[in-house]
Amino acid sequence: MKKVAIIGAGLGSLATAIRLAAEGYKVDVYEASDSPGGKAGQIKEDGFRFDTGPSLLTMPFVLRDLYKAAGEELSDHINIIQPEIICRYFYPDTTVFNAYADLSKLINEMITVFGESGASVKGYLGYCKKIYDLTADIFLFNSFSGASSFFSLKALKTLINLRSIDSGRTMHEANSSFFKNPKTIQLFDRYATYNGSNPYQAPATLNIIQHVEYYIGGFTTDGGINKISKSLFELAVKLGVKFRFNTPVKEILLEGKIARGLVLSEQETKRYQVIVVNADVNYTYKKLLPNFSSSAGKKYATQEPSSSALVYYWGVKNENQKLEAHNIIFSANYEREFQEIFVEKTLPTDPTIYIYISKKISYLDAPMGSENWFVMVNSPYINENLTEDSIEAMKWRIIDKINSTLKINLGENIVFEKRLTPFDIEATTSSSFGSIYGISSNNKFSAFKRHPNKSKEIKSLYFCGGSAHPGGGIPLVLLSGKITAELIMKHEK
């Protein structure tokens, strides 16, 4: 029986561990913090509960497939809920748009609010679906490791239809070609932020994200997204996976170019046949493989990091009827906002604000008559322009903008506060520069530059999680665990 060590207990780790344990592997997981879930953690204080990171579940069939691999049914463990309104959008001119989960209602809302034609909206969503159909099998569901990845009929179809994946235009250019109303374009440009990128630079291939959210659907769970972390942890334990929390790994033990164990302290070393890393790729090469000169690590370190985030967790008195579970308050100049974040590398002057209130769905997440507000703005990755003063100033810009949009006095109603800065993200998750998704996708070759799930330089070393293939976000991280487990079963018999 192969002994496998996994570094980190994030969703990618849990997915890998469950699949391997279900196939008879002996799996030990080492986590530096005191709980599983990684970025998909939670805060519970003063009667309020907050998801700390991800807030929306897409592609739920990926999660369902993971439970089936362990001989279980997802519905026996997690209650998945699809809100009637996936997200409510507020524009500076007081326009309010509801992104309905029902496709016919969504299209009608675009006709009514934005003045778009039904044919344009349907044509656009069909375009997004085509990109998904052509790229998902290669770039999402399977190992992507160079030329060999294209030796299949599906891959050949993608190559033949290369122009149809629209990698030659930016997301903004493509969206502008379908719609005339700037509000519609801004709505669809927003999806670049789902992997920490800039819609004015990222390839239009990323418009697959809209298909995922609107055709496949946007969901949440009763008990919040952290319920997924808890449930997967319990399933892993049931399958015999061993967890050691509060146990940071100091170094990956190498014998030549073979991964052979973990150094936990000067007094403790554990030997394994396989090592899986669910930590930031840059951190792994710098800190966990300090004596190994990796060409892959050096190449990855030159890639542009994704954006980061500034998050406030506010316990708020009263319940706001204008807000849904998921809300966006848009900036007046979207292009300027991304110029500041990605080019000037400063916090935006006029930020787009995301407000997530899980209490709207999970009624126990806040005391009666109160709400739990997860309030986030996009931030540049850590650089010299990001200071404590700029972060504090941003807090008051956020509050002023929310007050102006909703006609409330938020400040006097905040009874609980915690925050998460890019510096906190780097410190607690080892994400280099506080970037949330590893590298950005701001050029058409980004998909080829993500770190592979199997090391080409070190035998028996594997990678999963948001900074490895296929990328960040709940479904992709779970898929990274699936791909990694399959590679281990193939190569580590």
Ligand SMILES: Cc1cc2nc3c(=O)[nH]c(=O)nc-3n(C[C@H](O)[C@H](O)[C@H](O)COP(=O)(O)OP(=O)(O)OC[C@H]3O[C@@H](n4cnc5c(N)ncnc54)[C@H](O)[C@@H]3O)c2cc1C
Given for the second form:
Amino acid sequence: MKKVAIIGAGLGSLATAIRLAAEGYKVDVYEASDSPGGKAGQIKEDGFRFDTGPSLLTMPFVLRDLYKAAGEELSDHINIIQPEIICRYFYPDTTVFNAYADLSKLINEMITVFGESGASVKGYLGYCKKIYDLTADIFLFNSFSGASSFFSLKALKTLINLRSIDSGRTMHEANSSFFKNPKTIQLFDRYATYNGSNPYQAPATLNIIQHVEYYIGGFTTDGGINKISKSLFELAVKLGVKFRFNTPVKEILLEGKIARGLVLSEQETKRYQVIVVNADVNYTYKKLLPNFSSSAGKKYATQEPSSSALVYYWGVKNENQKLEAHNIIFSANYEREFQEIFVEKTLPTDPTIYIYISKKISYLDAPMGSENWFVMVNSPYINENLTEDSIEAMKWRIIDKINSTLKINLGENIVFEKRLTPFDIEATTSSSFGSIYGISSNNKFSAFKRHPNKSKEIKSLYFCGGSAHPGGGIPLVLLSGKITAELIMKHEK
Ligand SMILES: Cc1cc2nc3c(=O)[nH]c(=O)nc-3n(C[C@H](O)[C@H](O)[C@H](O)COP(=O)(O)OP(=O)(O)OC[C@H]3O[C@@H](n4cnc5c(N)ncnc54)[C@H](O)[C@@H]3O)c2cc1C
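Could you give the coordinates for the form predicted together with the ligand, as opposed to the form predicted on its own above?
First the chain shown before, then all remaining chains and molecules of the complex.
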């Protein structure tokens, strides 16, 4: 069997490594940092534990499928939990909306709180499901290779039903055509941020995300999302995958147009027959293939990065009874907020704030009588408007807004603080411009522009992870690993 090297130990890498090792490939993983998981890491300090990046797991069947591929049961490794309320929403006029995991309770809440009719909510969710049914197979579950991907029966069905995938309207336009209450529209527009996009620009096809969260469900695990990283790492080790941490790869070794190995330092070069990159695509062409003139790389570099994030990890005294595990405090003018993030590229004046408290589910994540608050706002990707002063000013806008919504004095209760800025995201995971989901989906052709999992220019070079097909987010990077492993099994026997 061929020897495979993977650059990076993010979730996409772990999925690729497990699938290849389960088929008998010899896999070595090189990771720049000291632990596996990449963006799905954790901070453990002063009695507090925080997930550093992802907080919500969707499409858990993708994870289950990965354990199956290794001959294992997910439930023997991770306790997947579905909170009763997926997310609690706070609106500026004091309206509180609970997005229940139970569909009939959710619809009831929409009737009572937003005054929607049950029929219109059901009709809308049916519309989201139809888009998922028509697109998931082509755009998520299989390798996407442009025109040739359309020569299948399923693809034919999608082509025939092209209008139903609603790529001609923006998410906001589509959502406004279903509902009159601006609060319902804001709720459903929010799902554009699940892949770092702007609902006022992104095609309505992205309304599949609502189907994923409301029909398939929103989950977490006992022990937080980092539990997934740790458990996948352990499974990979059990299958014989070798990891080298604190080992940044300096360059990919090429012989002509064939990937042949890795340069680890001036003294150390390792030869392999297959190279898989889990690092960011732009970074890879710039830093790891500095002497290769790639037209795919040049094309990819012209794509708009997804949004970034500013996160505060706050250890907070007291337990707040108004908050659930996942909470959103909405801005008063959503269109203005996205205009600032994506067009003016500044931190929003009035941000929508996400608060995730894993302790509400995993009781050991904070000392008794206190909570671990992961507080995140969407941020533009790195540009000259993003300065230390603007980040510091944002911190106080966040605190003020939380205080006025929850009627507390947060500043007095913070006993631990760490933060993650777009600059930290770029520095710690190599994601160019600090983007958290690779490229944005702000136009209807974005799904076609993600980087393929197999290089068309360099033999034996593959890409998995959030900046490659099918995109960012836990389930998609795990699928990216599956597609990449399958391509390697097909082409690198
Ligand atoms: C704040 C935040 C919140 C998020 N929330 C969610 C959420 O709720 N739900 C969800 O599904 N997704 C969420 N995401 C997105 C999700 O975390 C990512 O899509 C996913 O974890 C990315 O996985 P990846 O395989 O692309 O690898 P990454 O996590 O990007 O890891 C890449 C790894 O490669 C390593 N590396 C890079 N260059 C080198 C080199 N030269 N040599 C060796 N190693 C190298 C890096 O150190 C890193 O460990 C969030 C992300 C962030 C940042």
